[in-house]
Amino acid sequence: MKKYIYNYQTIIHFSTSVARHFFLLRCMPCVNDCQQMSHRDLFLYPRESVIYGADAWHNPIQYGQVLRPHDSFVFVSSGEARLEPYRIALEKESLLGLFQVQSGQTVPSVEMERFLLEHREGKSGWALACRLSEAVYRYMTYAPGTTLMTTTAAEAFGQRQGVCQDYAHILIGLCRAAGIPARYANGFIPGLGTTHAWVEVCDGGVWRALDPTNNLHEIDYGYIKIAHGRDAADCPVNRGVFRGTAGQQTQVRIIVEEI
């Protein structure tokens, strides 16, 4: 077992005051077979009301409202995680099929299907997932600002550049096309930065994880998971609506350290 402390800060500045702000967050780590929490804390400003619950995938969610006018919204998630090697038992076999079919952002292009055929070489299951993860790492170029939250795997693959979300969507699309159950995961990794995305693959009734962005064939320690879903659209960190026409500027800062 290893222990990590984390501090995740987001500050949203509005160009003018907004009101009746309803938000839904996924910023607090989940609890599973390989991840236990010594404590989890959430600071919100302004804070009027917040409810703690879970979404359809059993990810922790925090939702509420700020009715009075405000020109900024701040949330800070902090705590201590105790991690075992990354293995998560399959929750319900009935849900496994949902991670075997393509979703909105993972549908492969003809070029991706050709890429899959070029790299199969008799491999299947976990071994093929690892080979594809390395192939995606070598094929893509990490380039922030070249894609959007709505960019699909096919679009990112076509331009051969993107960020961790795009790498994950491409690998998921390839795995599902090969008959391998795969799902999108996000959270925090050691160091100073922003949220990160990786891929979970079901192998022998256990979810194991790969990080194609960092060419990590099997995640062991250090990845603090906050959510998973079919693709990024299922588990955004922050989603909300408000009354007003303000523009937004968002600052994010995450620190994760092993203790």
Contents of the next structure:
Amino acid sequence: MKKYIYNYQTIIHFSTSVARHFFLLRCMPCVNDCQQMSHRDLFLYPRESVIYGADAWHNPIQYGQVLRPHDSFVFVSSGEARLEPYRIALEKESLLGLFQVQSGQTVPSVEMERFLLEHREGKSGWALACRLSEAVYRYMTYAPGTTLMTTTAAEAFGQRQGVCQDYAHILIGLCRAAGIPARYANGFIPGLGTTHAWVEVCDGGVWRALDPTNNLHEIDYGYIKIAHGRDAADCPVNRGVFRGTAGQQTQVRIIVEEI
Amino acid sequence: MDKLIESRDTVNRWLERFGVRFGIYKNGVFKEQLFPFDSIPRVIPADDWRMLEQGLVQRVDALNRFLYDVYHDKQIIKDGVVPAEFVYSSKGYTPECEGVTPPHNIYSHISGIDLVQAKDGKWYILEDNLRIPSGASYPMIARTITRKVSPQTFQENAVVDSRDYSQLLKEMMDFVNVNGGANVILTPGRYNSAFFEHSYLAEKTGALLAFPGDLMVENDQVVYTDMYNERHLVGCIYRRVSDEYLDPLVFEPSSLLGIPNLMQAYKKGNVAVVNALGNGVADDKGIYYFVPKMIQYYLHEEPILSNAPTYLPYFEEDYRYILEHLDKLVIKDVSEAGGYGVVFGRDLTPERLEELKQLIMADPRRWIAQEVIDFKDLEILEGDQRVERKADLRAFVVSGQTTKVWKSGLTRFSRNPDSFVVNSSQGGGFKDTWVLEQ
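Can you switch from the form predicted on its own and show the form predicted in complex with the partner chain instead?
Time for the whole complex; same chain goes first.
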């Protein structure tokens, strides 16, 4: 077992004041077989009551509303996580089928199908997933700013550039095309940075993790998960709607350290 | 009957005066048009109706059981009756509804089931509409006006009174209402194609007509704010906004029609949503194929009403049949509604037929094919001439404490003699539907 402290801060500045602001956040770590929380806290500004719930994937969600006018919105999620090696027993057998079919952002292009054939070499299951992860790492170039939140696996693969979200989508698309159930995971990794995305693959009734962006196959420690889903569209950290025509500027800072 | 025919123009004038319109978007421009009423009714004898009624109740009950199963235990998938792939790759499958149980387990409160009658008198189910089936208001108001314009018609003919539809709706809403709060009808607004219907049904059922922005979720409760700024707790929302626009924090983020955090209030059981979210998985044109199997699976009964003979290119045998007989079949895109995406093979040039073949081969899951049914035509008035046109029937089935079929329906006909497509969004007209007392 290893312990980590984390502090995740987001500040949104509105150019003019907004009101009737409704929000739904996924910014607090989940609890599962390999991830227990000693404590987890959420600080919100403007100060409002928050409701804690779960989404369809059992990810923790935090939601509520700020009705009065405000010109910034801040949330700070912090706490201490105790991690065991990354292995999660299959939670709900009946939903496994959902991670075997492609979703909006993972549908592979013809080029990706060809890529899969080239790297398959008689392998299957976990061994194939690891091989594909490494192949994606070698094929792609990490280039922030070249893709958007809505970019699909096929688009990122086509331009051979992207960020962790795109690497994850490509690997998920390839795994599912090869018959391996795979899902998108979002969370924090040690150091100073922003949120990170990786891939969970189901092998023999257990979810294991791969990080194609960092060419890590057998993830054990250090990955604190806040959400998983079919693809990035299922795991947005922050969604909100408000009344007003303000522009917004967002600052994000995450610190994670092993203790 | 002659009196009735004479009444046509008068009834249409009244409909116009009451603002009974149907809006359509054509080339991106919103246009409102009258929905032409034809005064010769479709007449359904009592015996036929009893059979239809039983068949429709059976079908809707099975569909409701299916929806509950799909979002909970998925027994029908585990037992291999419906392939998992069909469910999970259906556009209407909504994972956000996993494990969410609507009040009284009812998903499809208002089902619009489209039927056609063949020349031999046999009825076929054409499609199930379990999301936001529209159209009941048109025969409702047409009947009301006809009774005024031509009262003797209903003295001379033993027609079942159909003015109870709003009562059926109200009873259903009261039954699923979770907290005794208000019933509201949520409309996307003035520019929705069925806005007349939304306002008419609100008036007739005594529900509040809510526009986007009138409803708000606070602490997992839905609140309606009226024009005096007074707040009312809401217990049931009959929404005429589709799932993807209903909660911008869970579905389409750019939606201005939705209610933020409605999904959370709904999940907690603090409001009934009519129809439930996620129903699209059961009225998918691909899932349609499996409805007779659902009836056997859940109810252990034989289906009373038949599907039109349908082929799924997903299955190898059907795939080959479709490619060989494409020129004789109707091909439907499973993701389209309102008569869009329906193609008759016989109308296509050899080149277009080949293109369609390629599309089917590229994405078999996207298509279904059906045999063309030889419709029984109905008489309509074209000027002063009686001519025959294709028509279908949308039956409205309301599921509350029990499942009931409204003893009328929307009979739509095609004005174009060569067309089989009768959808109002394609410019057809409508008739009243008479169910005879004996």
